[in-house]
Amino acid sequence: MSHDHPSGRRSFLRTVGVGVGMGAAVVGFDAGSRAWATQAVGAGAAPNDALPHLDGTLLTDPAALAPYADDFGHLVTGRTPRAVLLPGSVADICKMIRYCGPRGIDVAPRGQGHQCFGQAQVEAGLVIDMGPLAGIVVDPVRRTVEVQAGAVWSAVLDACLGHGLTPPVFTDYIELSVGGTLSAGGLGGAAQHHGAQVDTVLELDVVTGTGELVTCSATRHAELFDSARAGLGQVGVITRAVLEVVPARAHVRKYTLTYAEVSALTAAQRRVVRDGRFDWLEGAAAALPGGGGWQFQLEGAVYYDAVAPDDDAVIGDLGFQGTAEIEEFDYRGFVDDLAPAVAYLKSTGEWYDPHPWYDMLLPDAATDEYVAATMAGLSVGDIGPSGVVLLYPIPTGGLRTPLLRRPEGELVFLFAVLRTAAPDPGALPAAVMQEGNRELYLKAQAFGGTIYPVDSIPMSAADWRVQYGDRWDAFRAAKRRFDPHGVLTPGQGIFRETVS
């Protein structure tokens, strides 16, 4: 496997050698100045700090180091690493992570960089970049595909295509890594049938906080499995996946409805995803003409092969205003359907402006006053020119995975706002749309609410606590025994005082 790295990189082992001779050096950890350091090595003396032997490289250039300090978000810097190791095998990671813990050497995976809020950034700490360990092998007769942490949900997809299988959930944008998304979760519009894709994982291996390689599932090492998916990198790297896989239809017909008000919105959307019928169910608000208000949109869509569905039967009883705006696409094509808007931003500069993103699932009973009293008080201007709001629902019998936190009911629904912050003149800070994320969140907070952890929401100690509520104990202690020397993840926050 290759990938593609700055140019400046050099291997550990041409650069420090591997002999402890006469004139010989190496790179240590130099404890008093918390920085590495290539110490000098006399005859015949073995350094007591010296890094362990890699297959991969260890990239300490701080040109190098600089992309690492920075992520999809734009809202943390100066968080720049000292080191970044692009892992050769899962046996690098082992043997860094058991040289960084007792030392106190903070450690954070990283796959694509999408988060937006620090979450994988670490100050004078250890990045591990996962895209090297990036390998696929589908099994057709089990119906599993045995992915490295590092590989992308679009390698992933097509490498099920090229046997008539997909993953059942992908997240709307599949650029992102597998370690990744199942570090947080992986919601999408066909998790009202299959889950998050935590909830498709029957087998992962875990590198522990003491450098242990385990291999776990719902049967073997049950505590480590819970813990991991969904555990935002807190109690070891995942570095490995077993997922199921279901066979693929060819094609996709979308329906997109719309709607005057957010309860007409939620009660179509409350139809549909009890009655089935549609095989992708997600939502959106989009602005009215001129700046007056917003309107509310069903997106839903039917997975089929030879046959298509229809039309009248599928959407006739939704009580839509205007006309269905109906699209085909063929079933690649529709998951990967926001790459041509993903292109159109990088063109314009827009994809790389910071993310105050807002993410929460709301309990059912509270999502319509909600929502609706949000959407009144949010302009344009509020969100940013590429903003996106997501409104859907989702069956908890699903989400299973413990540590995925959702409210108490049958029906819980993703409220995002995904925020852009322009850099023009006179457009809304990210400072200032963290500020309201915070208070968004509060008002979420008090009625059961809890975030789907994508977010920049400025989260306290306590705010963790009532998150995790009857599984803090259980997840406090998993940390506690799994990562004893509290090194992973910490831009998380989770046991840390503060995310800031």
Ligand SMILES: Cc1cc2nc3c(=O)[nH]c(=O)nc-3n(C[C@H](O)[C@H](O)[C@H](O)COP(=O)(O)OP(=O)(O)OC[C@H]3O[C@@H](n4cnc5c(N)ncnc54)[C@H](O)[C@@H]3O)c2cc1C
Contents of the next structure:
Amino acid sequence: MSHDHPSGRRSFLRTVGVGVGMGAAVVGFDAGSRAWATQAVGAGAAPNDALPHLDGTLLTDPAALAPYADDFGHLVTGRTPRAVLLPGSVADICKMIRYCGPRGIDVAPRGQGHQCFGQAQVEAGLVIDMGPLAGIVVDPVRRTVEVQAGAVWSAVLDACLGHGLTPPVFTDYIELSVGGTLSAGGLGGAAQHHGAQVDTVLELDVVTGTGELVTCSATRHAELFDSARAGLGQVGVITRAVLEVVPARAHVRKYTLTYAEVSALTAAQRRVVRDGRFDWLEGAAAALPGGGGWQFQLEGAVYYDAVAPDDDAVIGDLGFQGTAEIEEFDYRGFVDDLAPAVAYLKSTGEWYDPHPWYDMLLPDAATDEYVAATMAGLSVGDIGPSGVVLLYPIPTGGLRTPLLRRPEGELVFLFAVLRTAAPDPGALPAAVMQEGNRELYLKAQAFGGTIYPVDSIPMSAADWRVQYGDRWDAFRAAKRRFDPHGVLTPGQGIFRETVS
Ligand SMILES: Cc1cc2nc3c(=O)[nH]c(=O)nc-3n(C[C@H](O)[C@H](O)[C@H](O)COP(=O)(O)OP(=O)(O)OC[C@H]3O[C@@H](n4cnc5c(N)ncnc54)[C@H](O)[C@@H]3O)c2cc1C
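Return the structure block for the form predicted together with this ligand; the form predicted alone was the one displayed.
Below, the chain from earlier opens the complete complex, with every other chain and molecule after it.
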């Protein structure tokens, strides 16, 4: 949904996204039975703690709640909320958090539910489905886009392309919500030039754990800004973001180059990341036919308008094996190039299988040895036939958001083992894959690796402290300040034991 530029921000917030049924019921929380009680408006006295009237809808029907007790991972299921808010306005979110906080009712915002480990689930609490708040306004003069957090990135891309603009960084899959990726970080092949998506945020609106709507930026309520970006929903619900956009190029030429060894791939990646010849850079491991191990692929893309890149100048010095694969895309097709694979996996059903995902940022110096050893120990069966392994470098100079944790040093490597657990007899069960992920994690943690928290690695309280390192105390203080009731987004499992 795209909208013309509004006369003022507040009117935007009031008018956009009210696409759901108007509040038709008053629902109260009975503290005695810990049950939500529903009454028709005007049908006798409301319970003492009856909810305020809402612009949107509160779902309480068990059938409507069921999808919110699951997510893309299908590893954590059965944490059924008492209610789901389909907000008709940002005010609904404020009102519901004000209602839930003092009553100790947990609250979790949910974008597209594409986390893997119950991060947006909340047992017996309130899920806020951000989907209805999906307004998008492009300002071509300031080169910004103002988005409500429930908007998906594909819609943001389309709205921006209408003005010849684009957000600079996309995740590989773009049917994710803006709030969902900004709560994690948002990494992709353009992060080498622009940092993570959170590094492109100019301003946020956040509803804190006291139900207060606060506009924050690097210069205004900076503590909230720094703890909401990549803050995993711990200090508030992001409702609106103002993001930088850049001119979009018309065409993209993508090169896929093959290497036999991890170290040969990473050597080429270090070289190209240093000189910045690619606009977009990733890499992957691909299974050799016949179960004969892995080969490694550099994937680099050059964006252009009229003049196509000189292939020899781009890849001639990169020492790859065999023939380079060269593909042409229009810009939108490139950003959304995962779409055909997703459609295929949906058609086979594999998209709906459990996803025990492992996603780490590794220090440069440890990457070659660790990844080579890890891949030597993995077969296709260990990651599932539709599993994916990603490996690409990101210079840390652009990763400026404090809570997006990453190892020390000028360069880190994203290493992701994105497993799919097929239900077939004989296939490796999801629980065994998760144990494998945990072992891999502990090895990487020992040399300074940090999780990129879109995974399903079970984490102890001690692991979270290690993850946040010198930011732990500040994060904990922000949690206490902005979520004093300790009710926000418990599914991340970070503060439950430590915040009273
Ligand atoms: C196929 C696929 C490919 C992916 N590729 C990439 C990639 O290339 N790069 C990358 O960085 N990530 C990638 N991801 C991971 C993805 O970015 C995260 O899982 C993201 O959080 C999912 O967004 P969502 O809208 O589904 O969020 P949800 O799963 O709904 O929520 C994620 C977390 O954020 C919280 N949250 C949601 N909305 C808000 C909000 N408005 N305010 C505060 N907190 C909120 C939730 O409570 C939850 O804890 C991929 C995921 C999938 C499934």
